[in-house]
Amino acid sequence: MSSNNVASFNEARRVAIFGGTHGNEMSGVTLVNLWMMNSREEIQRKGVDTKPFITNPKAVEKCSRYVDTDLNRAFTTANLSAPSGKDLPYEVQRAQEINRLFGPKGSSEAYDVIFDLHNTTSNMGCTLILESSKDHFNLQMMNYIKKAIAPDSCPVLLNEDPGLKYATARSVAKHSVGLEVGPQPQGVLRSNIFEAMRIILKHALDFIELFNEGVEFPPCTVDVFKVSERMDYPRDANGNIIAMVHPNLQDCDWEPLTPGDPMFQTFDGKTIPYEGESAVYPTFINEAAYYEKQQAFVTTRRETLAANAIRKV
């Protein structure tokens, strides 16, 4: 609740850290099950459980991005209340179980906290992702976690839109945290990456900490990259790929795209500009999980969201 632009929220007592939610991206796989095999000190936080969690153990064992579907995508109102049986696909029995386990995903007794931890093959550096622009409560956190690491930058993806967000394996719990770091390769742990995921989630969880002890967070803007629109390959006909990402835009997440800018090249050395009508900053460039998705990359505008002060109850 809110009065008079302060926030109030319980205290957040119950966080977990998801790993493994992709089964090949393993700087959350290897940092989850460092946790959950050895101490859990370094993750745990004066009066609050942080519960480490591998979330699709059988695709981590085969090191692929999932088994039958993609868990991140599955977590939608129609397979949380489907019929629970083994002849639903692998992914959508972890959903069920998760969202049991963590939730129920909308209401009361769901956990506080869920981190996802992410890599990406794009060049995106450490990226927080925001689900909501009216939670204040993450939004502190992910201003907090900013400032921690500054000089070092920490873009701030927000993906609200209905016809662009999907069902993940985060948003069974209050407040959602996606935590994406690259470039890395499928199936590799790069030890930089590594820990710049593991300097994240310590500064998310101080903030926890602090906000749990009755520090009140003053109000503050956080600057956003909003996704726009999702960015397919030029294709043919017959749906085959005929062009790649312009070696100038390749690497280039975060930075401004303007009409007339390279942003395809066809296999004879042809260049498709970019045709739009203003800048735009893409993200998640040449991401290799997303051919599949027929996506090479995500549009996205800046804009500058304001946060509440926030307190405990």
Second form
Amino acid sequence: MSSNNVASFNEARRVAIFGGTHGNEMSGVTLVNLWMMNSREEIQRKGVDTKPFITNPKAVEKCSRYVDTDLNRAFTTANLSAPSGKDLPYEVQRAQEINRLFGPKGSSEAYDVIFDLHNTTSNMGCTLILESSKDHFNLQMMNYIKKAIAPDSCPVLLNEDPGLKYATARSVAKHSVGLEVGPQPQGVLRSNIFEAMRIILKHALDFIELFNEGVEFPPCTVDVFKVSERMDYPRDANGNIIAMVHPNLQDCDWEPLTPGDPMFQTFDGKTIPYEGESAVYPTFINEAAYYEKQQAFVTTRRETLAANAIRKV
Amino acid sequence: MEQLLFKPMSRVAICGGTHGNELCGVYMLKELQVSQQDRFRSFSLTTVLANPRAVDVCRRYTEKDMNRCFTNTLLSAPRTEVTPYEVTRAQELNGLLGPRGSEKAVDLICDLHNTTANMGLCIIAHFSDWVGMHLFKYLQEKITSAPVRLILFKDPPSEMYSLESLGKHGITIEVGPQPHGVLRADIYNLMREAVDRALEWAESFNSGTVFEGGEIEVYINVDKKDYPRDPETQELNAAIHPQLQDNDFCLLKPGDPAFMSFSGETICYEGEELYPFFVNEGAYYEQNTAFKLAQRESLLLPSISVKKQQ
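Now show the form predicted in complex with its partner chain, given that the preceding structure was the form predicted on its own.
Now the complete complex, all chains and molecules, led by this one.
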């Protein structure tokens, strides 16, 4: 598509804000609970029905990431089409329910936009997660948000490689936006992280309101970090971790990691360097939940995506 | 001033994983077993993974907070089908490292913990334990890479409830900030330095070194504050204020910002001038504690040395 074309989308009338997809990621849990009880005006926009929703209430109650299985990996075709029943893992039952309420995934009845609120123990700042490089609506939204919060930055993480992406809760919508804000320990609510997430959402909803009013957004480019590779911890023959993220890499999300740079440190103090072929941009560095997923960090490469002009149909 | 004599530290135990998601201790135990085998001659070193079930699932505890299970009542409670795992395990540990108060108890316990609060390196000891306080003094002199502070709890001996109280002498080594379930190299390295120095101290003590007394600065736990909560639902309606967040051990005065409500209002601290610590510790939400408060005092330590065997 040349950049002279304007991509048309229906008005985004049905918008959902998910919190508690991981029950111990407190900013989203707190914000969604707040909006469900009162203060709904904060998330309302003209012509938009914005629904705050706790996706994993049992995990929220336990203040754990999940009960049986990670909800944010559960929205696979297999799970969503499995015969429903109480024998299914709790999160698979929830996935089916969420697909009924906000999907069905891939259909025209699905919600227009879902924002899924997450926290990370990694020093990622306010990261927006994109699941498709061809979603011009989302690209324009992210461009709008980035400009609105400048000079503060808002990295965009693109995860669309079929081998690396996963079946997220937000993927039931036509346009899915992940908000990943850190660093924040699991089970902890930090005021600055909470307020930062709130501001990002405000700008996102402002964008939707403007779009629905008929504003045409001109072509733009969006710098993104595209997920390239998952890096596990060094482990021994029994699978035990034998080294930690190196102090020089810890907290350095989005900064270049060049071949030869320190990457891991063994328990007796030896440095294990990064031995890739070229510089990469690591992120999700030392995320607590990823120890069990065999991931110390992911590498990304910088790309610039072009977004067409967009306006409503 | 008098010099106090204590029996040698012949048996030393390092405990980790008392809370299963405080990872430095969990990972350090194996390293200590491997690296310390031949290093120390004057004492036997035991490493104990205190709560293996909680470590397995990477949670603080499975049924009951293990570090509250060492009360006299719970240690002597009869076991039934409904006895929480942690109570049973605490009784086992009392058999292994104690029994508390008896001659058989190990001489020194160091229990390794992490906190999400910005507390640097803290030694937590009981106010009756001069050995614990001297250990702190030694660590503070030797470790310069981070602030080292001593926190004293003044519970009467009959009401002690934590693991390190099983030994004749015991300290908790508390290092933060580190998220639960995360292993940070900088925090691990700091805790490793503390453990190495503590063992070095024990070796030196056993060899006859006189540890001179003197004044030390201590933080005495006196109070705690909960989060502001909705009166009906008891849910939090404010978070630790950005000006208090990460400012453990900075004097808190009446009128200073303590919380920020979800609607953006500042809620100020009301109370005596005290030093906050465990500010925004993740595990304390369910204990109705946003932060603890300490008085800062000077304490005069006596000199101590080992009681020579006759």
